[in-house]
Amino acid sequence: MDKMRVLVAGGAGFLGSHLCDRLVAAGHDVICLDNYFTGTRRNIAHLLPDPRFEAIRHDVTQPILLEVDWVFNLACPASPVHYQYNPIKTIKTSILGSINLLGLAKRVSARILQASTSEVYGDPEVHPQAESYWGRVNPIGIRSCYDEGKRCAETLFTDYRRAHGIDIRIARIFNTYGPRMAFDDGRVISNFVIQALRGEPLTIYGDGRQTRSFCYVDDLVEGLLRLMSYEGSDATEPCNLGNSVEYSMLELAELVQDLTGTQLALEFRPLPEDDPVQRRPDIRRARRNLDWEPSTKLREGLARMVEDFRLRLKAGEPRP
């Protein structure tokens, strides 16, 4: 890639900050846009002295005028705890944020990527989930502010491409984990790690046999960059990015306890409304088009995440 000016909306978040790291390291000028609702300055503090990096506090539900070559739209709370805190704000972020960033991309002829989600598949009846599957989503459930917001964002991106020729990319991101995840993220992998390090019982919803696939953040960022650079005839079609290896919640709990050297009680609670029983991506399109698939084993990535959480706890990062 030639040197470019890149906008990362949601750039102070878990995933966005890692993406900013890669872009700055590659020599690009990066503008991080974030309202710090779930993101934090801690995630980007090491980048602030770099002249190639700029941070702007801004909410994407409001328009902004910038001159850029690429736009990554990662601006939206991604965990159930955060996106259900203010569901109306969540769906506004997906819809109004997409409209504003698409308008920006149209004005300056920038390429723009939407960070969509496996949640567009809902509680799937097809397994694993391929991009051709339309999903099974409850439009009025407690998760719909996020699920339907992301589905609508995909519609907006696709219609802007059809109507205005906008150069779009759509990444359907499956469960991602790694250093810098928030202690209060609320997703299973961060819950288990923080509970284990604090010596608390591990909370398991349902019977623990439901499954997820977990992709390490460095692998996911590599996938995003390859998708953004891809020039094939189907480049504007949605593309799954995630790990195709599946784990049950009980298997994950056992692995976390092994890595943290703990033996803790398991506290079972009812399965939340509309929580998917199975979630695993079909990544044949990413393999074919991007020559991409995750290379980090779960045990290896989890060990790095445990060490990151341990150091942050030791440094006195406040409990949410």
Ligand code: NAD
Contents of the next structure:
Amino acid sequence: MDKMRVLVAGGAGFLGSHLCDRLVAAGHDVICLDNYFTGTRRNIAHLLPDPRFEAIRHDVTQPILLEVDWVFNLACPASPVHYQYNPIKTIKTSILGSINLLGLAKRVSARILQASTSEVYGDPEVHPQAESYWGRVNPIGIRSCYDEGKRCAETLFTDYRRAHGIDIRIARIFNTYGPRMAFDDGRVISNFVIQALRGEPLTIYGDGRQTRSFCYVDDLVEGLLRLMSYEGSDATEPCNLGNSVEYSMLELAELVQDLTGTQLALEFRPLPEDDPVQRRPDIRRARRNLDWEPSTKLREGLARMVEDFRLRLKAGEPRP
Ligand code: NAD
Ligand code: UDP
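Having seen the form predicted alone, could you now give me the structure of the form predicted in complex with this ligand?
Now the complete complex, all chains and molecules, led by this one.
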């Protein structure tokens, strides 16, 4: 791969910081842009001494011009707790952020990738979800600020391609987990791991039979890089990236207890509004076009995450 100048918007977040690591390690010049809403400088502190890495505090809802070859747009809070904290800001981040970064890409002729999401499929009637499925999304629910913002971002990306020939990529990312997830982000894996390490009951929303498919962060970042480099005739079409092995939340709770050597009570809580019942990606497109599929088993990835959470707690990072 040639040496690129790469902008990672949302680069101090969970996925963004792992992506910055990979890009810097590959010899690229990386600019991380972040407003530190859900990301933290701790995630990128180890990269700051590297002359190939630069961090800018900036909010993507404001325009910015930078000379780069590639743009990854990951700027957006991703966990339901975080994106519902200020829903108007969340949707502005997806929409104004996309418009500003697409404007930048247009001005400097950069290739630009949007971190889209399985949430564009909403609470799906089709299983597993292929890219051809248009989804079932509530436009006025508590998840809509995120889902509809991400759907609109896909529309903007596609219209900028049609109108201005912008070289776009759209990754529809399914639930991803791993080291550096925020302790307080409220996502199921981070909740279960922190609860298990504190010896607290595991909180199960609903009856725990809803399913998700969990992808380890290193696999996901590999997929993002392959998609960004892919030049096939359908390169600008959305591409699912995720793990196709499906777990119920009850199965996940069992696995976390097994890995942490705990036997904890399960605390059942009401299922949040519009919580999807079933989710699993159809990754045939990514397999075919990118020769990609996740290789990390949930048990293996979870063990690494438990280790990361243990070390961070020991180092005094505040608990939620
Ligand atoms: P994250 O919250 O850790 O990272 C998001 C980053 O964007 C944070 O560093 C945050 O401070 C920054 N940010 C938020 N609003 C911003 C703004 N207005 N201007 C500048 N920076 C801003 O979440 P993540 O899990 O790393 O997700 C990264 C991206 O991937 C998001 O766009 C998310 O929607 C997408 N995604 C993630 C998952 C997943 O399971 N992790 C699944 C689907 C899609
Ligand atoms: N969930 C749960 N306990 C928790 C947090 C989440 O049972 O402590 C459930 C949640 O209701 C959802 C699933 O786990 O059905 C995945 O939730 P997460 O917030 O991780 O991701 P998303 O719903 O966005 O896929």
